[in-house]
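As structure tokens, one chain now follows by itself in the form predicted alone.
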Amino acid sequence: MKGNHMENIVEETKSLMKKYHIKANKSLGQNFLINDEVIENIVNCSRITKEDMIIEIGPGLGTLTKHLLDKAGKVLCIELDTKMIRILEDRFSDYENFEIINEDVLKVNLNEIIKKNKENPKTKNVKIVANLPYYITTPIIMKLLEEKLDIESITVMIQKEVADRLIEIPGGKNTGAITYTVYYYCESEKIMEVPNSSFIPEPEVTSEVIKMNLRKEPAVHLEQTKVMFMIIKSAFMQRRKTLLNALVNTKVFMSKEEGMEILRKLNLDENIRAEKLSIQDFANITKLICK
């Protein structure tokens, strides 16, 4: 059954590409997903019901869109490539629960869209589900989190290396500056690894599906979160250096003495590196600096 299914999706993708004279657009990071099992997993782990509105970013040929439309109350697609808009409209304009916006997701006012759609009493939750363009994964994720959208979860397929950094627990081996942002807003999990043979054309990297569930309360309580994230960014700008040196060099600590004093108060080793700190450690540093 799986084998047949896989052939169907490959045939369908190839015939759509032929019919509309489509070549994957490298500059838009297009790789078309042709693995049914991956699509099934994305849809299943998103736990979609008729009370959900799904925002799909970069639907491309609509391979995933079709499955989302069957499950969700509404699917809103945001697609930048006008060639894809035509295909999506041809394929799905008969669906009453389908809507499409031809726009760059980074320029879209998602808060407004979500608010408007939630006026419909049938829409209880909003979820993001997407096979994201890899070249702008990080700005998209940051936008989704920092704009404090009224969403329940974000399920995305992205490059494995980036995915591992996003869902790491701060202090773990894949920790980067963005790890703390995601951890602050979400509880995350890895769903599955996706081999590059799952796409036409094959990307050079392995992909991964991850799910980020938005927390009801942030991971730490702090009035100066902006300052905390600025400190984290400064600490990781020079990640080869110790935390102390990185924060002195970026003028977060006014002097080495001040830095050592703060680290001593928090029982942190003066040779510790940024990626070893918990989010609470950064919150505590922020509190002392803001005093």
Contents of the next structure:
Amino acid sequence: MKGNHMENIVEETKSLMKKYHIKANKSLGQNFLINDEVIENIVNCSRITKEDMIIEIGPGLGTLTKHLLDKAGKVLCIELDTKMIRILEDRFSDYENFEIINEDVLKVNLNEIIKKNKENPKTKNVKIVANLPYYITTPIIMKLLEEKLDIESITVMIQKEVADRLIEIPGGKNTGAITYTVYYYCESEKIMEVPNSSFIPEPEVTSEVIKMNLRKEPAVHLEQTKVMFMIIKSAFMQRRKTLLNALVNTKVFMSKEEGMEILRKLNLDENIRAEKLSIQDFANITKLICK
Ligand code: SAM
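Next up, the form predicted together with S-adenosylmethionine. The previous block was the form predicted alone.
After this comes the whole thing, all chains and molecules, with the earlier chain placed first.
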């Protein structure tokens, strides 16, 4: 049965591409999903109900959209490629719970959209679900987090290398500056790895589905979060250096002496590297610097 399903989805994708003269546009990160098991996992782990509005970024031919429409109260798609808009309208205009915006997701005012939709008492939660265009994975994730959207979760397929950084716990081997941003806002989990053969055309990298559940309260409490994230960025700009040298070089610490003093106060070794710090350590450094 699984085998038949797989054949169906491949056939459907190929026939849609043929019918609408679609050639996957590499510069728009177009890799169309052709694996039913992955779709099933994305939909199941997002725990979609009729009380949910799903925002799907980059619906493409609508392979995932179809399943979201069956489960959700509403599906709002944001797609940049005008060619896809026609396909999606042809396929789904009969669905009352379908809406599409033809725009670059990075330019869309998501807060306004969510606020407007939440005025409808039927919409209790908003969730993001997407097979993202990989050329802008990081800007999209940063936008979804930094704009402090009123959303419950973000389920995305992205390149494995980035996924491993996003879902890492600060201090782990894949820790990067963005690990702290995700950790500050979310509790995240790996859903599944996805082989290149699950797409037409095949991407050059392995993919992974991850889910980020927005925390009710951020992971640490402090007033100067902007300063903390600036310090984290500075610390990771020179990740081969010790934290002390990186923060002296980027002028976060006015001098080596000041830096050593701060690290001593926080019981941190003067040779420690940025990726070994917890988010609480960075919050403590921030508080001392801002004093
Ligand atoms: N969801 C489809 C699937 O799973 O088969 C397509 C996923 S494909 C990896 C990424 C999609 O994002 C493409 O349809 C592409 O046109 C769209 N896209 C690319 N850049 C975008 C942007 N800036 N804003 C909105 N959509 C974009």
